[in-house]
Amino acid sequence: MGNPIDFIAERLPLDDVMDALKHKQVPVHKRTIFYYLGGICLYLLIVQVITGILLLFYYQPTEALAYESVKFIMTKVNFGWLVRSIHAWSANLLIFSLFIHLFSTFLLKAYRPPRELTWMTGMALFGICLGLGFTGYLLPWNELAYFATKIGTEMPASIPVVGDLIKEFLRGGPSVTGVTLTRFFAFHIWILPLALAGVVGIHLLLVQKLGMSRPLSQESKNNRSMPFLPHFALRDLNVWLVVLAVLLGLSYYFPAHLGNPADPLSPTPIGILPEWYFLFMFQSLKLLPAHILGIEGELVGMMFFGLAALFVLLVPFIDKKSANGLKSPLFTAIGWVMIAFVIGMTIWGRLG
């Protein structure tokens, strides 16, 4: 067979890869830092994904077993405490890394044309990754997961007409049981990541087709850059280095806990509060009034996030300032809100 790299050389197109990582260009310019995010948020996913294969060994998806076997990880298993305890803190970390690589990007107007779709599959990532945190918390069957859970596949049923087929979905049935479980981790281990492996493939397609976008105060002056390869990865890599040294001082430090069993027959433990990504969305409904204009308050905030979240989808082709190159301080403006109120909201209901 000959040498095996050339082999698998002579197979894959690697050498075309090779060439397009060594003609690409970062820009720099004063802003060059936010470019870092998406590389800290695909290191995240790659620890998520190793230290997810691991647990899987020893994890059991049944009412019986889910809480025993997570126990046994943490008690039993050599360094287990520290591998779920990595998986829990680079998911937290993953979440916010995806936070704040959506508003840079939308504050630096990078979703202007032609980038348009490299923006709606990183909103579509941003999604199946709130998923992943949302199906994955349930997974230790412990007693705030279990509640959290509870109500969090709630709020859909507020929705006209198809509200209390969404939550039955969701649940598996009229309640959360050990059916929950299994949907939760079917959904968790193949459903999302099989979505995310696709989306994350045509992501980092269009921006390597597309390149990093400029932000528009930098367009009219010296366009500096710097060569991907090896300057920036380089530097990649670095960040890479720090954000691990940060995760295994988390993991170490404040390790993941296990805390009670659930019990479905016990009532809901007072404080209970779903994890703090999804915490100014539960903040926004408790304010809401029974109803507003005679429809359910919280049917309207429902319909608030959903037209919200549709709106930031939409941007690029909403924001026409922006994309005929000009500056669009309405949209920066919002961009400032939404920051200010997801922000409030999360700190408002983790002291609430």
Contents of the next structure:
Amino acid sequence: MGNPIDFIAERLPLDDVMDALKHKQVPVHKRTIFYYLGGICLYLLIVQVITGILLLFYYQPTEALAYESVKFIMTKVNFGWLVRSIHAWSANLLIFSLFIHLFSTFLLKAYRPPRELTWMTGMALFGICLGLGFTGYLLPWNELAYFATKIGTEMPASIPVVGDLIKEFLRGGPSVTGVTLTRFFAFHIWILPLALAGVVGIHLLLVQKLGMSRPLSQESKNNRSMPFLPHFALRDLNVWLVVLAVLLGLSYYFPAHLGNPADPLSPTPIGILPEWYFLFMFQSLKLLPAHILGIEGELVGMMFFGLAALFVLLVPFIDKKSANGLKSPLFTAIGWVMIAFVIGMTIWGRLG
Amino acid sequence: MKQTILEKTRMNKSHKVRNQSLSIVCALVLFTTSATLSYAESDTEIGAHLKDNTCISCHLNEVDDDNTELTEHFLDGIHARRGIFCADCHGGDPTAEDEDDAMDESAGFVGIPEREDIPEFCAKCHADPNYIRGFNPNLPTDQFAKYKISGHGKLLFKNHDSKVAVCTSCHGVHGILPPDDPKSPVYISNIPETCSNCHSDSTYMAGRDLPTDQFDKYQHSVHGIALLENGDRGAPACTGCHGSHDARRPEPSGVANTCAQCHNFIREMFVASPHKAAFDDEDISECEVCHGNHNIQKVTDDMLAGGDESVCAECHDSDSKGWAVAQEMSAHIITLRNKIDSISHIVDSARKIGMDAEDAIYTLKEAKNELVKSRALVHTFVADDVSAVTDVGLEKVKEAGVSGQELLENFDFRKRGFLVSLSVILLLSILLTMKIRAMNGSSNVSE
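Same protein, the form predicted together with its partner chain this time rather than the form predicted on its own?
Once more the chain from above appears, this time first in line as the rest of the complex follows.
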């Protein structure tokens, strides 16, 4: 056997991949900064996988040992506090970046043809990451996580016919118990990551295949671009370094806390809130009256969010103007209303 | 909606002002029904008795008569609830319509008992085990026997001093409530005020060899604060130390036994100590000499030898052996206390900067437990006993200190690590930026 790189290159289409990357161009305009968000999300996802695997060396997903094992990681394992803190902060930053990535893509109308599938796979990734956040939050089995999960898993119960079934499926029974913990663990480390890996692969393939979308507002102004390799890739790398510094700073100054162990027999603490990224939904549902036009308020809220998610998922097919290369102010306005709604409700939920 | 007897009777009164004759009928009807509503547990007794009870109907409807209030209170009391009515104590015929017939001596009417006769009056039933068992088998029947030997009873029966407390002074008269009812004057947290009604009244207590500042002192004492402010019903009220029906001033020799009802371990230590014989010889009341009585305050380490509030100095000269032992005990305790304080500061600093100091905090708690034990062991008056415990405490403090120090060092390590990492990242970022700028020089942007 000669040169191992040549050996591999002869057997795998590496040259084709490299050629594609070498020929890939990234548009240059005043909104180019938003192209870094996808890379940031990918980077944070890699951090999540690495830190998650490290945590798995010590974490024990049982009702009796979950809390103690996390405590052991935080206090006894070398750099355990850092790994867990990075995992927790990286999860929050990932979802924050996904929110910005999603809304910036929406406002720049990057979903228009031929990138409908890129948009839809991105939406799926967003949903999977929310699921990872929700399931991961319970794993330390502390008081806050226990009651937040109790409230979170209660929400689907208002869906007609299948509501209770979904609730019981999520909980593994009528209430949140050790069975819920092992179930969430399975979702968190196997089911959702496998789905994530598949969808990320398709999403990246589509991004490479179809390239970056140039916003409608910039299309007429210039056609400037830069090569992905090495120019944009090096800039990406620089951004990743900044994100790493932010992650380390947050983990050092605000290490993840563990709180008190979960006690299913204790009453729900006053002012218990879900994670910040679910707060806008929680607050909206809280504000709804018990009944709207004879239908249960919570059900109306769930239907609203369901339809809103469906609308956003299918927006490439609904926004005809953008598809035809025309300006689409209505969808821009919808985008800003959604952003204002999410931010407003989140702040209200936190302060109220 | 359910209405109380009191509300019903008030309604009844307003009817009466408008129509006297109608009100009598209404009163009977309302009382019969209201009793049924309010006292489901004993509705048959109350209902049956009220229906034909002329004592109630007459006394209740005499608007200008104080008896109205009296009967209303009575109906809320335990006696009415158990089916015991006026004639059961006062005699007479409650079925007679005519006032003279109802209160005829030939019908056993005794009227209002003299104050001096009240204990015996109540004892007719309450000292009769067979009778009481029919109502409440757990209710003691020795109250009268105890009362007779109490300070109150002795003054009443021997000196015919009718100003002393009798049953009604503490329990009330007609609306007597069970002692576990929070409205009862003998409910545990109401007892100090009930006793103080007489014992804090300097005019009423004039001529007696008793102070009148007990309640003032008690309410600021550890016991008073625990009971009256913190609602700790395990804390002693006056009766906790003096007794209730047999209330009396404890003899010096009995004070320690009184305290030992709760502080038993301390008492055992004291009895085994050299102080016991010395106190007995001098006829000194044990606990009270150092801790006081009604005004017992939270103990401090300053009460030991050398402290500002040293009680040892009351008896021991500074060159005596006893003083030396007290100083030694004090030194052990204060050393442990100071060590705990300084290490607590370290552990707290580690906790405040976000380190997980739970193990160190737990170890410190163990040390604090040893400190509490050592303070109790002062009552052995043996320095070695105290030091044996403080030594264990000092070991725990040392352990917590090492743990706290490690946390602080670990934090410093994290800080250094963070700064080094940040520097490396910054350096890499600068190099990358330089590389990007260099590439910008060679046209990287195409049209």
